[in-house]
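To begin, one chain is listed below as structure tokens, in the form predicted alone.
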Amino acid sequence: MSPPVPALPTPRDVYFFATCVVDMFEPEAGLDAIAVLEHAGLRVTFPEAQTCCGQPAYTTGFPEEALRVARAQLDLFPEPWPIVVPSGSCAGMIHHHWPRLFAHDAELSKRARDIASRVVEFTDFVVGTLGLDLADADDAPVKVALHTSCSARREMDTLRSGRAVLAALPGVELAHHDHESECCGFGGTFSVKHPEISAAMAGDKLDAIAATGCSTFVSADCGCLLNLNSTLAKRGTPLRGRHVASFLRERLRIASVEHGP
């Protein structure tokens, strides 16, 4: 068993860092870590001015251009204050890349590590800041596995963190596949660039999901959520992926920032 995660003091101010697949595809899990965070008493700031964490770039060949998106977001974080990002892969992209991206300058260089040292998953969050009161939360009964992204499990170290939240809900039952530490083919532009390999990697993960009988699985990855739910919807099946802040904050019976429970 994992060892707990450490309780850090919680802040009253947080950044957040939406991403920009949360931003086009699944607005509503940022919506409920928003929510997820703000019951706990913080306050949210999303500066608008925020896009893309500069990762498809960076990991095709164009560190250039990765550079330019990511330099025309230093200043949105002016405040010591954390930075939670709904995205093992994205905060792992600000957590390590970003200071190696600005190297040869030395200001930004700085910059750049202050925003890194602030950069904290959302999981991680939960677990590691927030101290959740899970007592009233729902606790009917519920199968559920948890896909960990790649970038996740490998560059933010969360693979506990997401197990960790989900261990903590009472009614729900944690079903661990044999695919666990595999990828999901979403890999960024790779799932463009390979579509025949990712849909295959995607098969085969959610062949492994499915054979434990859950009724959902959990993310906190829309990349790989945006992967695995299509394969689905192109089978035909029901079951189907969520992500983690959205499962929280049902269970927990939180209203959304702009929708209801």
Second form
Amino acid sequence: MSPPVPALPTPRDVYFFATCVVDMFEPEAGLDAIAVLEHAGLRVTFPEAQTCCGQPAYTTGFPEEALRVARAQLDLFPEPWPIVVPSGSCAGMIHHHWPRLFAHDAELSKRARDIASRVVEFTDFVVGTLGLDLADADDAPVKVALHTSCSARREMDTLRSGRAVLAALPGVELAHHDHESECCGFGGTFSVKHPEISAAMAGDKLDAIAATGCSTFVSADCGCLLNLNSTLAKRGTPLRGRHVASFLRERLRIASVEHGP
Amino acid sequence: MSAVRPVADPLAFKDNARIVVADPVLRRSFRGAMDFLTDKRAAQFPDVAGFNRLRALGESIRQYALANLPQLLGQLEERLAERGVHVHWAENAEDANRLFLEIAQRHDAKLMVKGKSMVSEEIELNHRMAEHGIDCVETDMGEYILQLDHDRPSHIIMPAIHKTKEDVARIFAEHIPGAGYTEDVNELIAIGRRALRDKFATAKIGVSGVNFLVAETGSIVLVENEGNGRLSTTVPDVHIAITGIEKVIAKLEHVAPLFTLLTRSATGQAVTTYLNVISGPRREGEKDGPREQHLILLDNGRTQAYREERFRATLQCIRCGACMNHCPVYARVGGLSYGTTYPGPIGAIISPHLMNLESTRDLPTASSLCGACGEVCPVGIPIPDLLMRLREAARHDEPVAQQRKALKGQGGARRMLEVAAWKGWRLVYANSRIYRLVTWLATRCRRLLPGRQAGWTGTRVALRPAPRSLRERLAQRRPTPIPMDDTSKPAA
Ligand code: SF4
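How about the form predicted in complex with the partner chain, since we already have the form predicted alone?
To see the whole picture, the full complex is given below, headed by that same chain.
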């Protein structure tokens, strides 16, 4: 008989790296992610000095500027705890690109690699690491589409975790949309450097999502959500996308963190 | 295709794209064509692990070849010379065209038949030859249609993918004597083939491109479906092949994996109808084949990509076109919008070396970096990384880290306003005190932000910060009770 596989210790503490978009534009998503983590019994530490992973400058051709900003985050996670990020593409930036960004400096590179190894995207953390039991969640029937950010899907495998979380939620029917894995047209500065192309991509994505007849769609990336929801608001249609953490908090009937535990 | 033709200049990319994106008929037709190609490819690579293994092999074959490029080119030239093939080196388009002209004049040739060759497009062979009274006829059906219509290829594998069958019917009826108007596709192909047969029989020179050059055997490998490549390289007395210097590979056994990666990625075919392995001109006692054979090896900026380690992977390309077929930007703007010989993701990474980074500066930014191209590339070119490096080089006048020399047109997209904006961004985001002040102010003044934000608000509502930032809201929350057995600090 083979020995029982020892269960991985479930962490008690986690860091929360909110990302600049969540901090300034989508604080609800951050609060909801923290609420879910606390509901799971974790203590969440939000390092006060955090700002941004550096991705916007990095992808636009200003890696030096990105490096300075990333450098300012390196000292913020001294404990060996997981670093939960409610945005797959930012998690991907830290996980894949920080080690490269700091490759020229052995000391910084070591720290960047340490952080990179602890970074985990929120959904992946909830279903993969925590294995949070979602069976008791609200089972009111709802049809939901899933949009995965491209870099997150490729770098952090968020299609798997996104589908897993929706599949584990009772009452939730996943509505597959046409060209599901195609980009929503955000792409950071791409959306303003090539506005017509970006708009065409966002338009097609939303048409495909709307065609499923879903009542909402979820994503683990606030960049995509800003793009899609801003487009929907201009269209004047009621459909909106939600951060997966907000959807999850609601289905789990957890009170918002602001109302206390 | 709509009445307005995209301008053949990469600086016109944004204008071209705007027109195409606004045309629903074109959009539907591109989408349909790309879906067809991506589905066919997907059917050829049913299992991801298998694809990844084959791709790793293809990648290493190409990397090995590039790592040994000078030696392999030397070996290739020797082997070809032994087989009686004349090898020529062309530094740029002008050199290459001069070589063509010299050979044509020596043979007093007024007609050339040409199999599909993107490198010949790159040097604008047809136009240059026409200036000297030499008719260079395209024999690939797609290219032939375009030539009749004075149009340009919009895809490296399916050059006329932007033409409908109605377009072709009109073009043939107008330009081929005796051809009536028909929209029957088989009939149209038959008309085109008949018109081309005569040309093969009378041309003194046949021109072709090359898919792979094998250094150890001195073989010129040509992959095709229509048979026009075989005819162009065997019927006329003289065969001239032209290709870029990066096409060389070390061994004959390297052809098989690259061939299968190419055909499956390009057209979703397990094999093509023809695979030509050309090993020199007609020998004593042989009854057919060209009497004279030439290979023109073109640099035209490739050595710049070769010189710079961080751009070298660009040259791994085997021109399968899969990156275009999967690109959401290409699918919306079409190939002609790019205004370059090579459109789509491969065009965006190679054109800056072939032309210069200044005139091609809008191509590397024309990507959301979604990564679809890199995911399907059969030789593992990290296209999104290369796009980012080109963006960087276009925004810095001096060679950046890990760059040996400035690229042609380095700094071609550098604008003081953008540089200043990122410097300001760095100042704020690298300093948490300033950052907190700025977010505090931005959230307070959210209503004062402009309702029109260039580039963003055309189809979206304006971006406005939330009334309070996450960190403020966390700071205001009721403190969570701290478990007695622990003193470490909980959230906020
Ligand atoms: S870059 Fe890759 S995918 Fe694109 S044409 Fe070249 S080999 Fe094919």
